[in-house]
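Next comes just one chain, in structure tokens: the form predicted alone.
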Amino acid sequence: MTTYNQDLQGDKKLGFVLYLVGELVMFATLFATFFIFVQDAIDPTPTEVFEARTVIISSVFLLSSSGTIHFAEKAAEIQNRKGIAIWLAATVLLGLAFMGVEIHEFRTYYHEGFTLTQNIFLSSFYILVGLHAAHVLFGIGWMLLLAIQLNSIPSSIYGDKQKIFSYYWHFVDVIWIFIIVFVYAPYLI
């Protein structure tokens, strides 16, 4: 690789980086929002609304693909296209059950009458788990397009776009062990 090359992946990562920046400050807004309106939350509480269960199910598949995208960023190191599809394929299937329990949770939540407009507690906790399912949404498309470009570029330049996309998944799966921690878990404890 050139030194021009070198410089230009490197600054993709800073820029990477630096968008993730970002993103940290926009979910550390939300968490504060969600933290300001929980205290007053009635009708109904946190207590109320939660279910452990569908918690704990979607941790486990969130955080396993944590796993499955670091054993796709080490086969992309050793340019093992078959290990790459393979653990890439793994990641958009925990990715996808994981979307399908957020979605399960938030249609449950719906029909027991917890809405979105019902109390500002409901709301900040839509937003907050929304935008986090929303970003799981996007790391999932990103990934099929991954897939898609494995077999047709350069192997040195394809690792770079898989340890990049591995900052944003890691960075993904961060954000919700901070909403077990500080969103879920102090109510179902």
Second form
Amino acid sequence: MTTYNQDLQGDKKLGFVLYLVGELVMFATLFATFFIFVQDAIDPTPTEVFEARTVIISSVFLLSSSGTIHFAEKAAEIQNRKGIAIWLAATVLLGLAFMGVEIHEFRTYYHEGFTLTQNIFLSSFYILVGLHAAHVLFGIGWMLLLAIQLNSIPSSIYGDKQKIFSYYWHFVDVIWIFIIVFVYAPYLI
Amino acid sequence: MIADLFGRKFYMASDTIGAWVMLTLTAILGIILITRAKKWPIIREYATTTHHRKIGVLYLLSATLFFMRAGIEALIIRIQLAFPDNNFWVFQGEKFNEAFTTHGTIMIFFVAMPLLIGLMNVAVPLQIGAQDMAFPYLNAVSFWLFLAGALLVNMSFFMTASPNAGWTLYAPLSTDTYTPSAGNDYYIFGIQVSGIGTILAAINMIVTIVRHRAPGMTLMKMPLFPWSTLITSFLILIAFPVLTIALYILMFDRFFGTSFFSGPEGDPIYWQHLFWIFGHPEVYIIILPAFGIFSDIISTFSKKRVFGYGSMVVALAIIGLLGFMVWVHHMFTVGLGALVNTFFAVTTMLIAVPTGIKIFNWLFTMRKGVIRFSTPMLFAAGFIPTFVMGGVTGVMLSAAAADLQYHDTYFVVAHFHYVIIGGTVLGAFAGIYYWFPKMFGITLNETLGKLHFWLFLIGFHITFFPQHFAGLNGMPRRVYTYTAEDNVFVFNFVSTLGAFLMGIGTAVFVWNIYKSFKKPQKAGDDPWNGRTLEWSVPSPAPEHPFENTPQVVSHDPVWEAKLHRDGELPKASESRTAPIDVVSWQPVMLGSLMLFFSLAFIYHVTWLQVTLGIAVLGFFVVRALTDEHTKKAKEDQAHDNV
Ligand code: HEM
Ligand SMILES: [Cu+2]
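For comparison with the form predicted alone, please write out the form predicted together with its partner chain.
Next comes the full complex, this chain leading.
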């Protein structure tokens, strides 16, 4: 029975990592798009748009959620359901907080007239950061599903499911780091 | 005729009305025939299956269907071009643009791709000693997403909104400023949805090949079709996401008012880069599997191990790598500068080297072999010279300076048909004849098969050889007519004749399938005296093909067993857990959901977009709560507790 799980779980892990490779290529293409169109941006330029404060706050939320999901994983390894529940809840909350700040950020931009169609720099900013936000949102939904299943399915398979999720969540975090480094930082420092 | 739907007006030309009538009649006839023959259970079986062989058959069946549609389009195009200043039916001007656009799009994405992915599904698990694909459920999802996308592109014609910017969808023509009608939206969503299916299929292939090989089958003992599948899958995994994003960005341009690819700020050249960064690897995605099929077939029918196996693998890998470094050869005339053009000209020419190695290896495999020209081998033999000609024109095109002359002429059209039909389509035919016994337990009729081959091959050369000269005489591609003074009439006329010969050849193929089911010739497990593992399992391949997992000790294990072990494969002492297949309506439901979701976008119906978007998300919930792994784990647990 244990080998049964290991074989199939191994398949899933590899499959999911490959899926993330595909996603990485997608994001890389969007980064390239951003680099190309940010160069000649006028009216507005990135420096006129970006605001350090919101980026820092949202980053704190999202990056620390990589830690909490890690603890949830550790808890799953020793089959500590209570620990899982706590850390998973913390991750959901951090994810929601990130989304809250990001929605606030987009709304502020919008009210300042920095809309999707204002210029191509903004367009490429929104389609990149927006796709990332969609990933965060999807991840939050995924965690809620995990939470539903936490007590109703065998703990070994629950652990497997959560492991796959944490790959996803770490990936979303890594993309965010790239966004900080390549999208925001050059125009905030 | 004018109809009102979704608040839009639909104008119907006579050809569209004709098509509707045909479609309706065919559907009614189909339903009657299926009911009369009491075949509904079979339809249901295939609609809910997750088994690799059946899914492979579904891919092949859809590919054949779309081949006929796009083939008819080709004939229409050829009729329109048969004479100077011709006016065939309604197929001039914009209608012609639509015809060549859907012809190319369907042929690449919905014929070449599914033919190969279908054959991979049928053969690869069996060739490597796996019980099924690694993720049977995902496999079904891939297929139904593919079909949903294919149906979208195909139905556009019936909605009088065919895409019309070429299969390359060049901007700014493809932006809403120049083509506001829904046609190119059908392209965007159709290719997007099926592309996601293709990416998932590639992941499935990689995991299957990496983790489900029989014990003892090291990578360097693996047959070449699985090898080419593995490399192709990596190409898909890297190239298709670029297309996904290209279409995503174009969608923003067309739906949400951005202007990435047009306007004073936007950059149409960027579309070309994105498209060809995907597009050139794509042409290798559709040729490498064919190389793999031919390698296996040539080896079997020459009764010899494939010559230079190691160099074959290395050549595949190098072609795969170089395939990502040549995309600008489609853009030599853009004016990116001498240095850029030179670089990409050189990398392009380099590809001819590994390709040449493969050609010579095939020839050396045949040399001093005991050759039998059964139908699959005939196709392989026809492939070699045909493909070499396509390669030669490829190298000619790769000389950047000369390409300024060739570019966008019929010379290019001739080139890519030589490689795609000469390679991919002949390869797919060969593979279908070769593995038909594993799919259905019967062989296709050999006489009809040979007739099919000769008609198709001769028709092919008559069609496309003259196009080289039409191109050299200056005939641009994608024009709906020419004048008598253009000096291209004879070439076009001959080409049209050849096209009809190919059409007859294809009809013989379809007839052959029908005949072979009517008067089935039972195939044994090993009709071709094969060498690789698929010939050690029953025909058709059962749900769990390998009763005992074989222990692989050499190349061509079945052949080795015939020589040294009275045909008995050694049994492995241990085997891994088989994937869990299920019977489920979910994949086909997801496909339908995605189809209607896309339609809601294409026709800008916001409430439907929201509803169906939620439904698609709901699908993930249903899937997560009903997956077979959890069910199995629960059962096991209940079992343990007893
Ligand atoms: C020796 C190998 C090859 C070389 C050197 C080569 C070279 C080229 C070049 C330079 C072009 C651009 C011509 C132009 O637009 O001016 C081209 C076009 C094309 N090639 Fe190849 N090619 C090779 C093999 C293949 C293969 C194996 C396939 C597909 C199975 C293929 C499919 C195509 C297609 C579809 C186009 C036209 C795309 C379009 O504009 O719609 N080629 N090739
Ligand atoms: Cu190319």
